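A single chain comes next, written as structure tokens; it is the form predicted alone.
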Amino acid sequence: MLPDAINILGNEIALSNLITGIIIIASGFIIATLVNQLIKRVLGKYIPDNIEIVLKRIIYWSIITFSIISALSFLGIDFTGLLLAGGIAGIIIGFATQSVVSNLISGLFLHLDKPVKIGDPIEIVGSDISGRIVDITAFSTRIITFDGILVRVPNDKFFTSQLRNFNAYIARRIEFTMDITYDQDINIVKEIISNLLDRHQKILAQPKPIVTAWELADSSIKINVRAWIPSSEWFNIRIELLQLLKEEFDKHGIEIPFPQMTIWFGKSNQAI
């Protein structure tokens, strides 16, 4: 015949009250490996593996140690000096990992907005840090810089900051400004700026390029050039353009100006 009550650590413990507490466990052990398997189903095709492993074992441990404590004081086992032992090490323990926490849910929070992707040029707006993102970790994201320096930013600087995504769309804007003499006549040199951006086979028809007469400067009358192209391929355009139209104004014998200036002596007519 079994006995109505079971002695654990000096404590009277119903034979019906420890089958619940085991069923409650058991229950938490269960429930914890299906909530892992929902993450896995929902979020594994948005977030990456290492970020997805954390996150499970954090979830899946905290559904235990729940389940755990629930069952034990359902027995009626006191937790009074245990859970102040616990509270005061809880708080230690979330001031000296709170960076970390903030860093992984910042990192989960990278891969569901995904402001960037791995590849992409980038410029943290009000630092000096730019260049292509190589790597979003759980904790940081790695940065190589345009000169070959491997950045590492937490994640949760990383998301709350301003960003600059270079290569976000597919086509981007390339704009800089020629300057030619004052003698120059304007509607031609536009034509011949015109003409070569047409010929470029890397230069969208639509949007339209657009050459314009921008500023009339001491020196010089600036002309205003704007055109779309590859994001891919920007900077690579933007030398070649440079160059070329460069060779068109020398073949056309169109005039780049320095900087002048005319200096009047006093009543007298001379000036130099």
Second form
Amino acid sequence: MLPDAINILGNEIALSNLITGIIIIASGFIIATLVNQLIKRVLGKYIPDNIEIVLKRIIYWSIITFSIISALSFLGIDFTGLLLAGGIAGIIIGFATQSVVSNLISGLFLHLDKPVKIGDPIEIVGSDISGRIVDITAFSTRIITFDGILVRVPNDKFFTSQLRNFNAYIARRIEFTMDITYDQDINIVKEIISNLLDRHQKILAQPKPIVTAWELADSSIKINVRAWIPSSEWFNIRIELLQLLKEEFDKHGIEIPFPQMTIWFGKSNQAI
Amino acid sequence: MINDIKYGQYSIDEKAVFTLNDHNRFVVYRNRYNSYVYEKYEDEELKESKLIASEDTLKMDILPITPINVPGKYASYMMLEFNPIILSPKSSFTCYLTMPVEIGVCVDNTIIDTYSLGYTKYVLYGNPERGIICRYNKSNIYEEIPHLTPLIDAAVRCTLINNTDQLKSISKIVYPIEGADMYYKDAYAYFDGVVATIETKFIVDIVSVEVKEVEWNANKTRLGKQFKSSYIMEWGF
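Next up, can you give the form predicted in complex with the partner chain of this protein, since the form predicted alone came first?
Whole complex next, starting from this chain.
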């Protein structure tokens, strides 16, 4: 014959309540396992593996803890003291790990917000960090600078920084200014530049490149050139185009002036 | 020495020189280790050399391919611009346009090198955020299959349909080309048919473009790539 109640650690617990408590804990394990599988199936393809593992562990142990506390409460076990100690420990652990948690949360937001992706060339504004993203882990973002140095930026700093992503969109505009002397025909110079841009395979025909006389400066007329190109080629074309323009100017005898200044002495009426 | 190059298969025993134009040629020859060497020349300067391991007589295909490789892989779409065509409500019009092609040098159905002999230009269709980069060509409008420049351009049959109740003008079409097969006969190339349908979705006019097979009475390249055959032009036409 089974007893009606069992004494556990000085508490008289009814057998039916004990069985219910065990069922609550067992259900907690089953639910936690199911939720883990659900996370893997639903979020698995959208979030990286390391984030998925951390997320699954947090949720799994939260459910287990909740089910154990529920079962103990149901059994009438008083653990106010335990909760008080746990609360104090929680505060201490919270303070100690706030930067870790902050990085973890920022890492999650980085994956949701997607300001960058692996391989993107970026610059963190206001810092001397620029390079390509090589990895975004749970706690940090790794950047390989253009001169080949690995920089590890904590995710909370990376997430709250102002970023420039040079490859976010498929096309970028290139812009520079060329100086010509005042005796050059602006229309001829504009035509020479436009023809060069038209001949260049990688400069987009639409949006149409714009060549304008931008400024009548002290020593020169400033010709402004704006053209759109595929983002992946921006740097190469920037270098190449400047050289091609100089060569084209040389071919057509277009002079790029040095800065000049005419000093006039009012009394003598003579310009030097 | 092969000057008058046609698309198709070539069997190379010892050596063959393929002259594409005044600037571009390639040479394939058997070396003393019983494999083949492929050499690419630009203005008589050796640009590239590859070894092709093949003990038997080398069978090399020279095929027209869609222009997505030279000078770089920037575009998966083609934009053809032409003089505006006015379409009355619920009407259609069929014409022929020309598009550029690249020459693919293939061994065992695999492209080992590509050439582009014509004028190359790209455009941005749409805005930088959501638009696409397209290979660009300005084409005349032909009522019949046009006279093509060998190894440089291909004919496209274009059907324009106005499904709206208003008069519409269209002056460009954008269609996918990446992975598409082409057709060839002698030195002439052909692309499938492009059907562009002007429709009104909510209050915006768009053009649904679909690439459909056309019977060109020519050989098909069959390079076996995956091809997404439709595109919606929502940035103007």
